[in-house]
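A lone chain, given as structure tokens: the form predicted alone.
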Amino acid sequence: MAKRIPNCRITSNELVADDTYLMQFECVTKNATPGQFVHLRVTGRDDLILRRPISINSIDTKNNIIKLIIQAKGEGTKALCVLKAGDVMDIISPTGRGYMLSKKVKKAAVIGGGIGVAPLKYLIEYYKNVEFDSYLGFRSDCYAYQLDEFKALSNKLYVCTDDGTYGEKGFVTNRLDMNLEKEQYDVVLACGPKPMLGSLKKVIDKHKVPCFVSLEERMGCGIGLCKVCVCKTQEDGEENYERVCLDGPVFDINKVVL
């Protein structure tokens, strides 16, 4: 159950690619599933209300260490990154629903582009019995993060950018598209922007695998209030709305309308 947690203080908060910082605090989230996310207040901006929502990279459950990936886009993410050291934040931790994997899933695919990637570290570390291949893209090498990670967690990793700066050039679900003529997968799981996972979508109608991915919205309250972060869902040929916050971030990809 999320909750309200003030005074987190900020151990570390280091560039690891372009505009992309890893930022590391002291909490203790108990019970936080790959796909959660921490809703954070902006340290020190009173005019920022709202507070931003930011992916679960990691949890250091020994030393009560969380860590995120935050990239400096918005007003808020950009305050959030030249945070330090001994700074304190005030968070509300762990957030909506995440990857819920079943006992019979053995081996798995997940799949992320830029900051999605993010929150797909923590997915590998949690569910230990399940062998992953890891397909990262970003929009060039300058942009990469955190490879080195998943190329230990990973049994198969392959890296994609849109320039060929690094790994192999092109988008990330074509990759994973050829891939599945010969790999079986269990289940793919997948964060990213909409367009990438609108291109993944076609590529699991086409191979019929089971996918679940996390949604990346706006959002207000983040706990299910405003219904700012609703998306469109469908489901027996009706139509809905679901709060991307409460509901989600991870959905079903057949049943999200992308």
Ligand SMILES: Cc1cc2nc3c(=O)[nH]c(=O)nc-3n(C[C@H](O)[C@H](O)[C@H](O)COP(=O)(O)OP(=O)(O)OC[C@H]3O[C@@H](n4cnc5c(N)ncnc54)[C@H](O)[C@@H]3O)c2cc1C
The other form holds:
Amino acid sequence: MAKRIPNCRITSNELVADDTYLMQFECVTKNATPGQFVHLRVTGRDDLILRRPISINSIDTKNNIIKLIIQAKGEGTKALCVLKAGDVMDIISPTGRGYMLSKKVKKAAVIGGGIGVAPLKYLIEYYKNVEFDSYLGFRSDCYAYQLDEFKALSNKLYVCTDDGTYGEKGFVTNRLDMNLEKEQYDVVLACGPKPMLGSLKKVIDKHKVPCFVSLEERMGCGIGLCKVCVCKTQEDGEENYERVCLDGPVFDINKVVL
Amino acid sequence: MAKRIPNCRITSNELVADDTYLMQFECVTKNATPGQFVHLRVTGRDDLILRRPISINSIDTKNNIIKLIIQAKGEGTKALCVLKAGDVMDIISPTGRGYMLSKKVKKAAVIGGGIGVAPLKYLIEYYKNVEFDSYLGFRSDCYAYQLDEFKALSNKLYVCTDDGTYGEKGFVTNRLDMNLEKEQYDVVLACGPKPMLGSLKKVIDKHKVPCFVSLEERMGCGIGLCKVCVCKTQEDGEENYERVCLDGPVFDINKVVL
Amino acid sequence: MNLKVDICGKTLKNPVIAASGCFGFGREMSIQYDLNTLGGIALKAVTAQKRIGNPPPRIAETPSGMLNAVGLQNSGVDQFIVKEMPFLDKLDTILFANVAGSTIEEYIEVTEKLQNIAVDFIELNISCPNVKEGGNAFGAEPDTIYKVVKQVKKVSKQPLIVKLSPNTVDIAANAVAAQEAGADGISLINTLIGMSVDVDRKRPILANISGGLSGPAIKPVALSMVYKVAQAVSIPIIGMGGIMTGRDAVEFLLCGATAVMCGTLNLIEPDGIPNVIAGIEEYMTQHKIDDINELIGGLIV
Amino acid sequence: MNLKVDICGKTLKNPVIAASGCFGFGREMSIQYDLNTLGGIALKAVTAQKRIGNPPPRIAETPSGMLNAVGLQNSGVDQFIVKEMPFLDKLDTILFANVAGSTIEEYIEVTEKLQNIAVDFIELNISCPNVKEGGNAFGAEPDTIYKVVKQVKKVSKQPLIVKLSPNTVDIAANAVAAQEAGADGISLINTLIGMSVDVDRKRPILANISGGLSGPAIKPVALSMVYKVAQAVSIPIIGMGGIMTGRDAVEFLLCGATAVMCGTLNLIEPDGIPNVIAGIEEYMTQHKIDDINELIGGLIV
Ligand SMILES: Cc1cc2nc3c(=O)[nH]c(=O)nc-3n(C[C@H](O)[C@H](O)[C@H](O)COP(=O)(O)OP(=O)(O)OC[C@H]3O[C@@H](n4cnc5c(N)ncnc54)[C@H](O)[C@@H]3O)c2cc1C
Ligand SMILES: Cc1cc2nc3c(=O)[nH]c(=O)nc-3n(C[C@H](O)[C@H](O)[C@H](O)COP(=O)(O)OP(=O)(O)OC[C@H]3O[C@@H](n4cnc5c(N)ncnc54)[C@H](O)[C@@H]3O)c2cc1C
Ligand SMILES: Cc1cc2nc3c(=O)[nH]c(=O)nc-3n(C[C@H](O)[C@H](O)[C@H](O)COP(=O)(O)O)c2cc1C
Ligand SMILES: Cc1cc2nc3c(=O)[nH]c(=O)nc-3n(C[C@H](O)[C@H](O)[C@H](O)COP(=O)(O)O)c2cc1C
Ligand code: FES
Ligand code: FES
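Now show me the form predicted together with the ligand; what you just gave was the form predicted alone.
Once more the chain from above appears, this time first in line as the rest of the complex follows.
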């Protein structure tokens, strides 16, 4: 259950790519599923009243350490990224409905873009019995992170950069599209920016693979109260707005309107 | 001239009495007169938009260190009091019209109450050729600070506490009243809460000594722009509101309506 | 120590109520703490028909505040009764059904449907800034307020609390109009109309362009309006706008509110309202106040 | 890079103007930086006679904002001309004389006296919330706005900027009324009415009980009103409310303001306005914008 912990102690926070930090903090979070997120508030910044949703990148259950990958973008994430070991922050953890794989899944693809790569690491760590191929896209070499970990955890690893400074040049959805001509995946699990998910949708439509995507939306409560975080869904011809924070962030790609 | 220095480095901040801190920070402030104040903002606390006026307690001109005595009262002063060596704050320094003594003054009394004692220390340090008797009032022993320094700098030192836990029991204005029966001062210089200044006024009226008081009022700019910080003055029968920040904080006791 | 307050003959355990739209229908929060510790719950607005609401983004952060443009997303009053009331029926706290609409007829229809339901109060939301018709259009001027309140009052067995908009000239006149039309209480303030721009994308942050401003930023406006309304009407007032702590709540009580609502607080701190209640108790202990009713309207001016 | 903007045929070096009441008559700030770097200065309000203003405390801090209740303290228009104009005459920046009053006659009297003075604009302050008569009473509704603007316009050779209050129902209607009465421009927003309570003393913090809310807290309200007015009128708009940075200023320009004013900023940072101007330049460089006029009304909706 999502629980507020007002004084979470940060144990380390280090730069792992341009504007990108790996933050670790102490927190007893049991049973968090991959794709779930923590909802963070910077202690003392009373002008920034809203929390920031950040996906779980990894959990060290033995030492009760949660790892996050945070990109310094606006005021809140910038304030989070300058926090140091010993500082505290105010969190709600864990929240959201993550990637839930049935026992039948033996082989899967994870596909992520940019900061959307972060939750996929916890995903492939978590489902130890599934064989994962990882497809990771970054704008450029300097924004890539945790490639060694992904290499170690994946069956195959494909990395694309928009500018070709690392791995293949181009979009990672194209690589998946090509591979799906021969590869068989029981499911494709994705996280990334809207345009990437849009391209992915076309690929999935073409190859008819089950696919679940994690969405991003601006949030309030993060626990389902306020209905500000919605995405458009379509089922049986009926359009609706569902809550990304509680009904998602992970949705069946065929249900959401991208 | 009052100048903004957005990144003043704090060199130390220590508890000197209950809820009362001696803060030292690096700042090149030349020609500050006693009674002038610095106008402080807590860096990063964007919800607290106003600065806090704090009197100069002492200046170490050789090392460019300003000393302040800050009482942790509300949100802003509490945030200032937890700052540590190495932290920065945003200041305007120095501002206001301080105590200005003519060359003729040979012997003077300073009288302060509570946190109003703080500026008097810079005053008696500054006017080295004047002989000062110091009258200091505190609520209780545990709120008293810098008594050793005052002892060293004063001709005579009188300390009163409301509850008698240190020095004489009672109000320091009474002690002054009694002493004025025999002592001759060229001028009395005061700083303290409104009720104390009200009692002082009666004492001064009775003994007819020149007297200057430093007033407190809620402030905006601190440099004379906004006219929010006013006190009522009376001259030639005409009432007016004058700015505590620029026309004061030090006023002739006969000019202000207390 | 007595924290109980009375509104229209109904007793609230304490004066802290969850504000409408920030607490859903209680279910999600019920796993965080025991809802029976609340003074009351104002439920999410219901309309006659299902509404899907505005497209996202529906929220933007502003200095010490936030904008929302949910746009009254709800499943309609019938579904509310079927789906939400069974859960709510089991609660032992005071319930405010928040009624919204685009026309006077819609307000009446929804209120009528709520007549045989165990909600303690009808809260007439004539102040939602996030829908094109209705909402603020009804709530801004005395004459329209009078009209809609008069009509709805006729069909409502439950006491009628009228929720007023701050986007107006003279809040006291609006409150008086509601009182004259038969309102049993006033709740205020709903959100101020605001906007926020992403300068890099040169676009408004909200898909709806503008939204409702709430949170600490609006507390001074809310307090001033509560104070003015308290001078003008004799019916009870429920104050809200930016309450984050027990001391914030006490500010509203001193200005004349009999109870308070907390909205945005719930979006930030799931344990916010229990902390506000504890904060009020702490204040009362410090100031040696035994009965919270001593605080109501106790401002010394 | 061009930062120049044009208002009623007068060219401002850049679109950043010091807002009235937060810059005195310029003198105190002139020791901080060269006032000729400003787009303009809106002077402190002047009235027909000397006013001593409200008793202190006149200021209170609120979350990301502040309340003030100065109450138009000034020495009267005659003293203004004698004591302040000699200094102001030497400046090479655009001057806005802010005219306040309790009656239409007073607005006319003050404006008439300013006719032979080298101020570029008259800014008609019909929106001060801190005086009992006049001020907000004139500025809240279209009909009273129309009346006072019409009368003052008759006596004013200088272009007339009407400063509107946000404490209203329909800001666009108010702006249209001002335009129809002959206003040459609109400035907005003045402060929202607010209040703040010291719970320990059980008293309002301001001696005046309520005051005007300004600063970052009100920026969303200001932006929304500027945007609405820009859709409704054809005369230039000067936007303000909570501007602290160049990017804040750009938000207002995108919403349709030709220039902006900064008030509260000066109370916090004596070097605030120069930093805002620099911030606008930085934004333009980043976004490869050569002429600031491209930004005005450039919001993509
Ligand atoms: C379920 C989920 C998981 C996420 N996981 C990660 C992650 O692992 N690592 C990471 O770096 N980022 C992640 N994000 C994005 C991250 O939440 C935003 O980048 C961040 O909130 C931006 O805050 P800011 O203070 O930098 O920006 P500001 O512009 O100052 O934020 C203002 C407000 O807008 C919201 N906001 C702005 N941009 C976004 C956005 N892209 N998505 C959601 N809200 C936004 C903020 O939360 C805040 O409420 C995730 C988002 C969601 C919804
Ligand atoms: C000229 C002058 C010199 C001062 N010198 C000292 C000093 O040397 N040491 C010291 O501890 N205090 C001093 N004070 C008082 C000090 O400024 C206030 O205690 C402080 O501003 C309170 O801020 P806060 O954040 O604790 O309270 P809050 O209640 O959070 O403050 C809110 C607002 O009210 C103002 N405010 C509240 N109380 C006061 C007050 N008593 N006087 C002025 N403004 C107030 C704050 O500045 C702020 O703008 C001085 C005041 C003045 C005017
Ligand atoms: C996300 C959100 C949704 C809201 N929905 C409603 C609503 O459905 N009905 C209503 O009367 N008020 C609604 N409000 C207004 C709040 O009930 C409250 O009046 C306002 O937010 C001010 O209080 P606060 O500052 O404590 O949030 C909503 C506010 C928010 C933030
Ligand atoms: C201390 C103070 C005094 C003010 N005095 C005046 C005034 O005399 N005339 C006027 O038109 N506006 C006055 N205002 C309003 C400002 O000019 C401005 O409209 C408002 O503060 C919003 O802008 P801001 O958030 O940048 O301060 C005053 C504002 C403050 C804070
Ligand atoms: S953020 Fe509140 S419902 Fe999702
Ligand atoms: S604080 Fe602005 S004039 Fe004194």
